[in-house]
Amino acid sequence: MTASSKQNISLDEWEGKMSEVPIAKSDLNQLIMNYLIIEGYKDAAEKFSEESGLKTKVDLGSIEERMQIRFAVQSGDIKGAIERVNDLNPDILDTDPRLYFHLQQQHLIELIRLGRAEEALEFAQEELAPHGEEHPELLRELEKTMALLAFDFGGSSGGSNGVAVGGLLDFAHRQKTANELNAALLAAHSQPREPKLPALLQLLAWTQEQLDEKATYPRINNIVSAVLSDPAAEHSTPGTGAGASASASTA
């Protein structure tokens, strides 16, 4: 669709339509509280509950327990995290073999990171190999982890294969494991695994991309500020367009 055939929607018209959409403040408060609880901002959740008067069925004290477990994984203390989970609810790992494997895999990665190769090999044989036999789909992940022992990531060797498996040593992999465990802890307490707010922001971005093809309208170009752009102002910006080109040619 060409620019001339697109529908033009002014800022005033857009804001007028938005004002007609009923949005309850209580719904917005629930959305914020949902994010604070799931992401583990205990102090902020307590403060927000006080200021908004919003009551939640979630025990805010449980947030701290989850965050201690998450921090343990992020710090590489996998055994400590597993002990805390079992103290909290041993059924979580007993009923989720994939999650337990990923925690054990992360512990293996930490052993390799510390250069404890013999201990890593023994741990893989005694703890992880049996999981691979019971769940063949996990064998590929185990093989990839064991390949870390074949590369020297401190030097220049390794090549593309080394780079591929070396990503397991990144903090992002600890974070991925921590997020998976956090989601399981939330589910065990009958809470959503993911906050709603990021999904809504992704939906906003996708919707704007679709609308860009059909109309010129006030966009939200910066999610942080959430300020609506003014299409009229953007099209009349000094120094752009045919008038500016003509001025430049006669200068």
Given for the second form:
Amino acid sequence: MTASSKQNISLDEWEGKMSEVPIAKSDLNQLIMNYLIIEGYKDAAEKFSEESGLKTKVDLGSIEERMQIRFAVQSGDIKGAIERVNDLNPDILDTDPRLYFHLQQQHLIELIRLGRAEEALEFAQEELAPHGEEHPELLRELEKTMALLAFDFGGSSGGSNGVAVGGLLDFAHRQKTANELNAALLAAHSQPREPKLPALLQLLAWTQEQLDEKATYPRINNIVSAVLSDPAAEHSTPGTGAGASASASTA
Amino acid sequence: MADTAAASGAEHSNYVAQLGSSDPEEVYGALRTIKNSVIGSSTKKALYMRLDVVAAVSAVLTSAQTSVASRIQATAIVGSLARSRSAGAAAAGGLAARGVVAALVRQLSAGTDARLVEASERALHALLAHSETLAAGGGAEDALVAQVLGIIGGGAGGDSQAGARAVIRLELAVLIVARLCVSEARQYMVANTGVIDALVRQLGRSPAHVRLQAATLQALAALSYENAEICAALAEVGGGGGGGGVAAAAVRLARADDALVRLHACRVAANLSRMRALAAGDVQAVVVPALVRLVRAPAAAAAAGAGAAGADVGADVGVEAVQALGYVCHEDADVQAAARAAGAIDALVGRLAAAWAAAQGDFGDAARFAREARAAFLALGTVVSTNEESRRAAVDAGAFAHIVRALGHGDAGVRAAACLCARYIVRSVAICRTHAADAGLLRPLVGLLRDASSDVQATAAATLVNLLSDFSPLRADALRLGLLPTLAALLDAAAPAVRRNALWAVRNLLVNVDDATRAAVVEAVGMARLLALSEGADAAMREHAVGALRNVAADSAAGCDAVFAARGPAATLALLAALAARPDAPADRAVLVHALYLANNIVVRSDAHRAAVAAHVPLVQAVVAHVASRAPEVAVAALWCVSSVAAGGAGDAGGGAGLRLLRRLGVAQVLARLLADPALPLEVQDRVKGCMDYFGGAEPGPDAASA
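After the form predicted on its own, can we look at the form predicted together with the partner chain?
Following is the full complex, with the preceding chain placed first.
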């Protein structure tokens, strides 16, 4: 579809249509509260609840326990995290072999990171290998993790040997494990596993991509500022391509 | 490495020993260490069980001196051991035998520390997954039900921390109720406590408590499974939030956001539907499509699942949805049609394809594949069992390829399920004549007649029953594959189902065959054996044996001769008379009908034996007695026999003797009375009129032989 065949929607028209969509403040507050609770911002959630008058059925005290567990994983104290989870709800790790495996895997990674190779090898043999035997679907991941012992990463996350495997040593992997555990703890309390706001932002990006093919419209090019670009202003800029008008909007 | 392992083993042994310490701190420390070792690890569970941790933990829990903190740890260990895949049952039995169940039930009582109550519920829920628990538990059910009912009846709090944990305890209590309903007696025991009203109230809770909603539905499903009375009671109970009672709530929640809620709502609805306590429209329009969506989207279900993360829950939800779909479709043509319309056939075949793909390679999970495949084949077979269009759809979707592959699988359950699926598909004459021949089903099926599993043998034989009908091009191939001696051998199998289906296959093999094939079948099976089976104690065997005899005599004089060959004319006629003289009871009706047609076939086909049959007074009397039967199929069979005997007439070998005998027995009057009956079924009326033709003329002259 060429630029000339696309529908043109002006800023005024767009804003007019947006104002017709009924969005209750309480719904927006729920979205924010949902984000604060799931991501574990207990103090912020309490303050927000106070200021907005929004009462949540979620036990805000449980956020503290969940965040302590998350912090333990993010700090590399996997054993500590496991003990806390078992104190909170012993069913979780007993009934989720994949999660348990990922926590054990992370513990193994931490041992390798600290250079405790022999201890890591014993741990892998005693804890991870039997687990993989019982759950064959996890064996591929186990293979990848054991490759860390085969290559000398010297405590670093990269290196020329097996970059894909070395990614396990990234601190981002701790975050991934922490997120997985957090989601399981939320699910155990009948709470959503992920906040809705990021999904909404992804939906916004996707929707705009779809709409880009069909219309020129006031686009949000910066989700931080959320300013609507004026399509009329973009078209009036002479002899520039899309890149130039985007940077003009951003400025 | 060996030293380290030994040291580690000694360490674990020490922890178990410390459980007997008089120092409470030491006991607590050991319990906590053991707990954190066994949770999540099957190896550690097995290790500690070898170190007799069951006895040690049982002693801790049954001791009055144990502190609350230690009890919580010990209770968590109990739950974890019970969840062991390989040794959970043994652990449960051992714990129950040592009084742990009773101890846990005591820990549920009012006033107990809330964390201990929750831990006890978790442990009891895990223990009750094993039948060993209540068998060895020393009659703790009543106390358990009372405690659990107290928790359910107490409800849960509001928004406080106490409220949030209370919801968890409520959920666990409801799950315990579900676990208790493992038999009809237990269902009634639980229902009689009044828990149904409490559960129905729970259904009205806000959708925020999805786990509680799912657990409540699970409990209602367990309570109502295969229980018409409880289903009727549930259908009458009002409330359940949203109005309309449990049935309406189940249908509404079949559209819920959460996959587990949808699944268990569908299971409740399926139970009500099977017991005719739910409107057919709701089942077809809502429940079946919801189940098909669950079958189709295990990954989506995993994302929405409130339980454990990942593909494990999604797969379990998917398998349970498949089982529920098969259950709701069982013997209900309308529901099966709705399932087809909702895409069930493609969804089930798709699951089979995905299961095969997942099982490939070094990391395939054989146990998971077996579970998936069994469920999918059984459900697919049920969905297509009564409808021709559904069977064609299954063939078009590629079901045969999966079936043939599964017939050679290592798991007997998979082989049997695949046979069952094939059996229902080849009920289709068209498919038997075309696709079945090309699919390569025959050879593996004949091979499975010699399977080590009697279930597989029985279902393979049942499939061959359908596959080897007279219109099937596979008959000749089957005989070339050595089918006859195998079937003959199966007539002596230990399992009754194997014997019955083998004889049934023999019976079908005898329909519309040439003399050579008939002779081969009779020789392989043995006429004496067939005659003996027709008098045996097993009703199904009698039916198939007499049916086989009927088929032997149906096409030719040689067949009739074969029937008489084993025992001689007098004994065979006496047997035939005894069979025809059976009272017309529904359980034995099929035998009677076959016997009447057997007599008819002999009269029609065999010049040599016609006169003997026509002159056998007890036999003819027995036939005449059934002419006025209320069962149309019996009356029609008897009337055909009467027609055939009467048709002898002057000039035949019997010289009209049959007709004279019939007149003496008052058949003409019986026929006249029947014709005058306005309620006489049409098919019987037609036969009566046909018979009357023989009785309209003058009495035939005296028999030349007798003169």
